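Here we start with a single chain on its own, the form predicted alone, put down as structure tokens.
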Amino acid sequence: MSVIEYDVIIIGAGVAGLTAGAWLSGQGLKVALVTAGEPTACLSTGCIDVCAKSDDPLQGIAHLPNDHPFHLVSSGTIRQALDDFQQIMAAMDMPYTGGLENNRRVLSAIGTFKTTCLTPVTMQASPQNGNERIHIITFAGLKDFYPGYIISRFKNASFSTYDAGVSTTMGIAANFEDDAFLEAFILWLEKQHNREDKIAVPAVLGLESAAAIIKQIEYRLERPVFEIPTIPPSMPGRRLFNGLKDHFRRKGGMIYWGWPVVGVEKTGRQIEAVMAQSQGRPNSLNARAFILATGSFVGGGLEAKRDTIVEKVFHLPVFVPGEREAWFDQDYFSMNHGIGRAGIAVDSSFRPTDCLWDNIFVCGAILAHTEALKNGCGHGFAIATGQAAAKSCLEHIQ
């Protein structure tokens, strides 16, 4: 059995893990980040949400109930944590748009209107409005994206379709890096000779380069072009998570992929080390503190039993609310269902309560009281917490 020597070890590998993770490894420690697959940011639009309950983010995150864990981080934390997102992704040439004083809407898939506040630089030219004129540009048997469903919400709408030799989202993102498809592609819109003010065109735009390959469309065709985030998988959300990814390595972190916890080592009030499986081989990974940020039930940090919810790495307590029938509401598509709520419930110092071990530090979507899809509290209160548990975590260990 091999052992391994971290500072701080974080287990999770989505957006705040990533957060928590790089900005410890800025502080000069040593870092390593334990994950068992692929993390939901992948199956996000990409979109920062921060709080959706008013036009002004920090104003509605004010407006949340008292234990919205929203409220241990403050907003200085907030405004640099985000101010550090949007320097990161602009240094890995995805930039992001917008800031903490305006939330603004992005057109989905299928012609409703989402709000968030951080968009990519792709997306910033999405109608706020079903007035706009646009020509919506879709791809042969793509069946992530229903421009019909567009068309009848948009009076000034239109649509065409390009066969792009393949449909699927990866295959046609991965022809967008060629620089001969999109010469082609562009030829065959300026042949379109369309009218509408702005181009819109499903989240397809390359793999890592759609800033580039928007910026190069627009210059063609002289007006704005944007990407439409399609149903999960989606390529925004997969670059989102490309970019966090390779600014931590960058700033020296390690990240044990396919590497799920299996054990945990404690002595005292101090976890010592998380037991980690690799090809049949149990490795141990020893540090000095521990940050959880594995999700809620879709990243796979809480399992719903017949009765109760669990937490499966350290077997936190988890703030339960209610008996199961309170968990969810009748009607189905409810912003209310009570398993929202459900979580690790944290102290100031993001440490959770009631825990018998002191280097212990949780972010993310896992904490109690979040209710992400009520509030539109996403990937913003997720960079938030990261930077806020990684500021406790390196106060702890100094």
Contents of the next structure:
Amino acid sequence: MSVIEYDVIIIGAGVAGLTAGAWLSGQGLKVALVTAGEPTACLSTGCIDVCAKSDDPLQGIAHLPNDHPFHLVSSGTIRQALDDFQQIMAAMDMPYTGGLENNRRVLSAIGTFKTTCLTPVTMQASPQNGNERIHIITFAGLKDFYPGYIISRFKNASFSTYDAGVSTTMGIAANFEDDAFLEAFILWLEKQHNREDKIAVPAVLGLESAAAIIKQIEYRLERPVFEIPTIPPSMPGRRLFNGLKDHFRRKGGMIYWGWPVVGVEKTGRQIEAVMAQSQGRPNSLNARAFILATGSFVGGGLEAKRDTIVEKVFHLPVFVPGEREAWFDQDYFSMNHGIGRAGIAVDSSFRPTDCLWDNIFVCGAILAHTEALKNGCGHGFAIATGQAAAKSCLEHIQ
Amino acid sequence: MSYEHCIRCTICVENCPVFRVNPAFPGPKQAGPDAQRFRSDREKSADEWVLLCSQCKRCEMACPCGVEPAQIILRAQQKYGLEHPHTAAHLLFANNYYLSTLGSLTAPLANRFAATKIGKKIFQRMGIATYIPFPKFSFKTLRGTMKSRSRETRKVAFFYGCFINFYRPDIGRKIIRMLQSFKIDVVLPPQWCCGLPALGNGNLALARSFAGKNVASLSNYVDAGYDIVYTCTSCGLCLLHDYQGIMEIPGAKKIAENSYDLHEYVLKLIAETEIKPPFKEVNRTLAYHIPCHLRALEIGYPAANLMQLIPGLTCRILDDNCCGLNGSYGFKKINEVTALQLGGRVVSLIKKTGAEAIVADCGSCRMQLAGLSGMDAFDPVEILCESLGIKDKK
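Could you drop in the structure for the form predicted together with the partner chain? We only have the form predicted alone so far.
Let us now look at the entire complex, which starts with that chain.
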């Protein structure tokens, strides 16, 4: 029994789920999104990795193995999805720089470079090689960021420390939303008389006004300023999540928090409803179609048992990369752990193969053969498959 | 889930409103699962900062692993409360029900006294913040004014909660009239404070005594075929979650299975009995502030679904921020700065939407937001009644 009937229910509030949900809402459908908790996107750098295998991301995709699900998305859809994404985030005051023509580099908190495609505008000025002259600002007591790592790798880097009065990422970021705090920070920076070309700051420049804050600092110091993504709590990841979430809601989507799906109602080849154990008693939501975007192991979509891997919501058949011995490489930092290929195999319409139901679509990191780390296809893959699965879902409903 | 399921991802920390503005609170991860490893029943609790947690439950809603940091902290708060003397403010707010009963009986005097300078000074001496006016007691409580009739087939036992009973009985009367207009019988079962204020002030024993009485009373109504309807989201969370959880009240499961949020219930009626509420146009632009405990009820935002049915109404949902008051939390002097900073932030976000008024299910959210913004703050039911043409008649 359900109180409200939706056209589509999305399971999972990550980048893939929110992209699919917002796209379907934009088509005039009644969409709800249910989620157990907040997504791993909040822990990410906020950068949109499309494919890091080559300087040209589209070319990189073309060279991915044949069974990679990226091949199911046309390059037109990938382009469209990323364009849409950039427009959405610009409207949410968190513009993204870059394009599909070529990948960019972002300086990491340990002084290495990360290859990505689109970056938040706050990382636009991130150096592209180790010779650039940068001055790093860190904050007294902030234990999640050590400029020493970067300085050991950069010949022309120096640092100074600002006392923000608080020493946590969240606390400092919240303070930056206050104009007086920002002004004091800028005045202090001016007094430092830095001669370096660029100023680097760990990613704590505000909760949602980061783009405006960085612009103001750049204007006053007359030189580029950029954020360096930190370990969680990661502000750029949270801004990405907030932007996509607010956009989904503005399009008319409804979000159900604290909704781990514990049961499914089915008739014949249709899934009718998903059920959650909410406070007190089970609650169910009906829909005509469902999109599964629960992510892989960390996101909570997949669970590894001793000898098998299960998909937690619908118990869909999971592609398991051989026996348990084949799941892991001997080298911990290897990119070839077999487990990275586990997931749901889908056909060209993003329906799971060998599936008993017709009205379910799958997108994002839970797809089999993704190998997100190895191929450097993270949020970009989620955005592309999110939109592609949503298109299939719309065709199905019509 | 046990604290051992925590993977240290810090998503809860990102969601903690108190952690954002009060450096004295180490955040839900450290105060919850991390510190839990070092807590022992045999040792006296020393970490006074557990009291800084406002129990908004945002950490629990955000945790991807099903860990309940707020619940872990709540238990630590109870232990701390047992082992340490309570301050005047804690004692008063835990006993809010008795205080309010007295306040209502002497409403004309009590209200006037609370607004005087001396009154405010005395409050401050006791550790009570006075940055927003204390809510006004209503001389006629809801209990005192409503008589029940019984003819219809669907019957509702209304758990109105202290806020409506003592401060805003007019909203309670509107709710009853609205339900009656859907051909539903409404009775007011004997009831006490839900127990949440006592729990929030570290007084588990008092909370359990309230809860036990409520369960005994409500369970008779469930047996007689009544559905229980609550309207205060915090009362609801307490009935559904805490009675079975930390309070371990026998028979609480039956209450939880048969209790509904008012708007959830109306949606259920629309789906099951095909009532069609004749919603008329309401030309308003509203900012719907979602109370933390409505989120924590895990039923979605039913009032938002209902308000979508009202022609002409524009309603922007804002659910990312806690208003900061958290019932009696913000009224305590030690939390005043936290409450003010959080409230100010919510108000500035509301003002950005260009809304003409605020709507929120929770009485204490409305008190805080109206007090800080100078805007009107409505209960969603007031908007529904405006659309349905239902007025409060005494």
